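Next up: a single chain in structure tokens, the form predicted alone.
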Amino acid sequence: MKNATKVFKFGGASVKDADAIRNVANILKDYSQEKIMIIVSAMGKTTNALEKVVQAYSKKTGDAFALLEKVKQEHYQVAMDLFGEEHAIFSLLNDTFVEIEWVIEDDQQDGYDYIYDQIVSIGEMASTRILAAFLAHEGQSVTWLDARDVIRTDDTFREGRVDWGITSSLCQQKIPGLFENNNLVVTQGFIGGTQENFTTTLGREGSDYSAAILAYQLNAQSLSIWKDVPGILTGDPRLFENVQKIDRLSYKEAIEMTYYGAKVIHPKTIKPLENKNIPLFVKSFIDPAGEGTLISTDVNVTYPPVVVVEPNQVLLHISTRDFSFVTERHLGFLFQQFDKYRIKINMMQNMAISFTVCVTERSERLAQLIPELEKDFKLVVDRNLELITIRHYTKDFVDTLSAGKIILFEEYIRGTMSMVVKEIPKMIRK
């Protein structure tokens, strides 16, 4: 049975500066009589900035503290705009960023992924401290929750795998009491904690997944993800004109779209909601009164063509050195390597003496994978490619999107067409 709690997720763009945080507070005023769990991402481009701190520390470039100081000052400036010069938030922020200083003061003893999670996760800690403080400042009934206390993962750093049993127990123990005296609970997306109290992250853009985890655990009435677009669109408006908003989607269609790379919601978000039939609304924080897109149980809808474009793709052409067939034994080994280095295969094709896969460029991981494969296989690597996927395609639509491109790899399956392409070099007559 659903309870009355709703779950709202606000991404980095919705809390990027003081005005954006005021806007979130205004949105929440319209729900002042409701119980809402609020999941928040790091502010603006903070995650990218903290990744640079990690890289500087790992490579010993000497500027890790300077890069961190810039991030700190940006947060202090937002707090000053919201509260003035005197407020307890400044002490809380200082205590939050000290966690990074403790890490980078010492020589690196731990692996890159572990260090990444301990540093980058602080972005979410800082943004939620500021938002919770501002909501209280505005007179709203709110408490702050450390997500690491309720979302338990294994120690796969940068892609923590959720222990649903322990997470369920922790949520039942800790969350209901928070709503007894407060209507709003603010917590972080993207992060969790191990049994040993180390911080983990749930994969890039994992805040949506955090929201789905907590909606599932709370048996929430609904989950709303607030974005800078009016809902789920038929294509990226930065790449295409005349995109349309889709009013309703089935869980199945949403899973298909996110699997092929649609960025509106994280791929892991849908399944926990479908399991408990929790409706998902994708709404606009720019136009809060807009209807957005509803994702729910199967609906009788005829969908228009939907386009997903994934840049920075790499084709790996793998073949045996002795020109023997690629057998199940070879494939088993190859999939083990992709799993070991946590590289998601976007497309694949098995031929008699070759196996071709399309993956997203992850330089540090491919730098480990490729030498491993070259020990036993011949390898040809094509970079700087684009993966275009069209759901509910028509021939005319495919022809339009492939014009002026070389198709290196294509696949048609269940109403979905995918192609890996590169631009045809423009030839100018002498």
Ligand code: ASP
The other form holds:
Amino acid sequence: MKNATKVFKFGGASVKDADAIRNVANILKDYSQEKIMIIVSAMGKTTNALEKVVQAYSKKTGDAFALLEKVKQEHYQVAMDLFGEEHAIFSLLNDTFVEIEWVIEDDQQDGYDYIYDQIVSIGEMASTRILAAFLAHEGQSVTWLDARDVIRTDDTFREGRVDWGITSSLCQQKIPGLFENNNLVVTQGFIGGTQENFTTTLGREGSDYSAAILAYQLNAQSLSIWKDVPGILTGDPRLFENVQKIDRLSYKEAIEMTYYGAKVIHPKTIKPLENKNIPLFVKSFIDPAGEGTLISTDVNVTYPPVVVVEPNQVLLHISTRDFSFVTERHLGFLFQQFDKYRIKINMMQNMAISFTVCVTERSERLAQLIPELEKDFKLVVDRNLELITIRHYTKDFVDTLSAGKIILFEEYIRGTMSMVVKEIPKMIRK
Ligand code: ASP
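What does the same protein look like in the form predicted in complex with aspartic acid (ASP), given that the last one was the form predicted alone?
Complete assembly follows, chain above in first position.
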């Protein structure tokens, strides 16, 4: 049975400054009689700024403290705009940042990924403190929840794997009581906690996934992800003219689109929702009355061509050194290496004496993987490529999108066409 609770997720752009936070509070006024779990990302580009703090700290560049101070001041400024100079929020924010100041005062002893999670997670801690305080200030019945107390992960820092069993009992113990006394519960996206109480993150852009986890655990009526676009579009409006909004999508179509790199929702978001048949709305926080896109069980619609462009692609051409065939044993070894260095394969092709894969550039991980493979294989690496995927392609569409490009690798599987391309260098006639 579905619970009456709804889950809303607000991303970084929707809470990027004081006006944006006021806008979120206005949207929530329309739902003031409902029970809503609100999942929030870090404000604006805070996660990127905190990643710079981590890098500065681990490379000992000497400016980690100053970079952190800048992030802290930005939060204080937003709080000042919303509340004036005197408010309990300042001491809450101070407590949030002080923990990290202590971390970076010490010399680094712990692993990079562990440190990353402890530092970067404060973006969500700070944004949720500010939003919850502002909703209370506006007279809403609201409380704040520490997501680390209800989302349990293992200790794979930066990519925490959720323990669904423990998460379920923690949610059952801790969440219903909060809704008895409040209509709104504000919590952080992107983060979880280990058994030893360390903070983990769920992977960049992971707040959608957090929202889906909580919607699943609460058996929610629906999940709404509020974005700066009117819904799911047929292409990225920053790259293409004339993109259209898609009104309805099946879970299957949505999972395929996100798998191929559509950034509009995190790829892990759909499965928990599909498993409990929870509808997902993708809506605009700029035009909250707009219909948005509804993602649910199979819908009978004919989809238009949908384009997903993934930049920063790398092709690895792997071949045997002695001209022998690539066998299942070789492939087994290769897949193990990709898994070991956590590199996701976007596309692959097996030929007699070679195996070609397309992966997203992750310089640090590839710098470890490539020498490992070179011990046994010959490798040619092609960088700075684009992966273009067209779902429900038509020939015209493929021709238009490949014009002026060299296609290095292509694949047609049922309705989906994928190609890895490189710009043809432009020559100007003298
Ligand atoms: N703040 C995190 C990020 O920027 C998580 C999220 O926004 O989904 O990756």
